[in-house]
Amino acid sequence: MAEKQATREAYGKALIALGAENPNIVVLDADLSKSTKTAEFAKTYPERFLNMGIAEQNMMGTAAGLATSGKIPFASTFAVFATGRAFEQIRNSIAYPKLNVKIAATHAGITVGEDGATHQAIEDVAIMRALPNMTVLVPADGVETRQAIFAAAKHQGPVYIRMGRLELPVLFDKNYHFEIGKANILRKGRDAAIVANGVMVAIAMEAAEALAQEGISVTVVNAASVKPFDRETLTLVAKEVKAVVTAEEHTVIGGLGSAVAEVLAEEWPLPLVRVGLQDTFGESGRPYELLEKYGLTKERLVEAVKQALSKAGS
């Protein structure tokens, strides 16, 4: 059996390692730190870990006051908090002065799970990426979160990084390079393309082989940087297939789809079908049993690869 790990659980580690070397990260967390995973940087750095309470908008300013004294803090809580309850301060009070807070929110997308609707934040990156000045990041794995982690903390101003509660495939290996705006070619095709970032990208791999079986050839392409994105590598890629699939665990409005579909219409049209939540919320249940309610399976990704192949007249 492949190797598993949660990206929230390789955020607590590189939380860890990442405090080691520098001794101005600070971390701060939302009464929720069993679940993001800092609660282990809270034993080994007690001095600079910060128990805000459910007060999530205080948390935020709190990180923008620490920023803007040299310090790096991550402020960490569950995604549907951060984004949805302290949007006005992470937008007046970090991204408006371009401020160096990471924002490491954990549990989201439909994966969350049992705790329903009201937890399963599918608007986040939309939220996000709509905001001047943010960085948003997407990683596939426990190698990709850590290497993300350690991207963000040298990166200059805010960065949001969407992680998850559901153990992943562990994909990457030791040789693998993360770099913020860069997307990465798992796989070569030359029939079409998928793109995908988070819990979709296992499942991209897996629909490629599958079509690969039926004679189709797919690239799979990771793209972990939302914002920025990598428009260069899109375009080398749809230059090379005749149609684009999207898959993300996120509604296809304003997220991974729409920013493919954007450097599309701009650089190179191409049929496009977005496999992601169809403007709906999600629902108490199992993971993997709300993946396939609402279509973000193998089975999903294949068909929809074969419906934008129809539009190309493929």
The other form holds:
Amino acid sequence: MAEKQATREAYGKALIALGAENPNIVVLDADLSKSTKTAEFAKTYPERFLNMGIAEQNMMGTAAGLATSGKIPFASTFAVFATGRAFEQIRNSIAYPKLNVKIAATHAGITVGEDGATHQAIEDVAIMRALPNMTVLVPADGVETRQAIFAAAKHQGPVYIRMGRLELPVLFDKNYHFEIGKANILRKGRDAAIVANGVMVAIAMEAAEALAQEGISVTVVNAASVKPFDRETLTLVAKEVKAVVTAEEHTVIGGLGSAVAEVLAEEWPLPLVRVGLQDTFGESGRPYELLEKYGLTKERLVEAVKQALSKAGS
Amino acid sequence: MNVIDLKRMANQIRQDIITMLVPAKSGHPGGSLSAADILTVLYFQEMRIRPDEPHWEERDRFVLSKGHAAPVLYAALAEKGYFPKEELLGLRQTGRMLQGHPDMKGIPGVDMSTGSLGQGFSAANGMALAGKMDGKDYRVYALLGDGELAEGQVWEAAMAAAHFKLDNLTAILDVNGLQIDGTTDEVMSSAPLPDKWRAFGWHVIELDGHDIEALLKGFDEAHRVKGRPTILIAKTVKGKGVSFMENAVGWHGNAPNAEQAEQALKALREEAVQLG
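The block above covers the form predicted alone; next, return the form predicted together with the partner chain.
In what comes next, the whole complex appears, and the chain from above leads the way.
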């Protein structure tokens, strides 16, 4: 897996293709177009790009107004500002009236790196997931990001797409098919399952490989669609294993780990270990060093699978 | 409509506001009554709309950024024929159409869901931008309250509207001078209003928000302004038309009881008779 691409990079490219296909696509940014990678769209379709300045609340409200008049706005900024600064605009002006706004947020998670905790959204998925009418997508690589962006554009209603700054290994090929509300089983095993999304999918695949060396067979599920969550696939997977581990670059409160815990508790209770940020903010540092420091590694996942299996009594 | 007819309609809308608030037992009469003349001029003269086709793409749009004044909007929409007037009596009641604050999904004629102050104004900007992008000639109107100006989002939107040269956007500021905790000067002074808006790049028209002819002229002038948005800074009286509610802070968010309503309606009916 030599090829690497940041999900934000794939987003920028997807927007160009989408813009060519659909004249109603409009892109808004809050003075971060070089970082969020909407700058290329701005250059290609200047008449459909709105730089709203450093004013995220007005950006979300403006996007809502554009959507009432038939546009499909993609509003981009860092995940912290999108979901934090402009939360109530998203709630009351976008989610409540179910307007067709796509909130495409980049620089999510601690892999933002050096900028530190103020710029590292670790709670954005929890916040967005709590909103009625909202769809929440966390793609794992460039291929899935492109498909998620196209799927979001096709979907009627608000969508939150969480993307990152860090270059990630390309996991999927052209035959990969992403669908909102569907999880993908990337690897099948008999002992445990790791349910991951975003940055953690590639790491989960490495952990599964390492566990296989030790004779522990692990299913890996990519749950890019956090909401709607694919209850059916998770339940089927859970019935074939003894324990589950979740892996997310996000606080374990309210995000993927919680979504999985909710489904398991209601459908098929199993021992569960949630790997993610343990109710803590991040800090400045190099992305991979931070993943290490906060326990978002292959080694930690291997350990977590063993912990979960020991709780299952095997 | 001619000026006399518009005055009659404003009177009728005030009666509707009082009437619907009684069974609702809650709601906002003060800021609804202060905006009754403004909405009358908009819905019965100024705006290009089709009540039988509320989503008509070429229609002018109206955003009630001060969403708590929902009763005045609902009264105008009902009088215009967007929905039956009987619906007004279901205001704020479980399972009924008319929500406490405007809901675009459920109420014909409501162009934007509002209620959280400052937000509607940004949406109005978005509608105006969409019109510009599509080369459509529809106009967008947003009604703001003077208390609402304390919201930072208002100034983000004001800056953006001038930046994008939204001359298809007209804001109307309902300066009734009162908010929940007192006068706007006591709570959070927004003076000097015209200077602030001019400094943000807006064309400013100051007028009496209860003077139908002044409002008609103001909107006409806004049509002629090119390259920047216009704001009508409309001096109004909170509770206008109901003597015991006028300029009374306590009538911001309290509904009249049946007795108070009857007293208010009697005076409004007398006024209607005088209008002929």
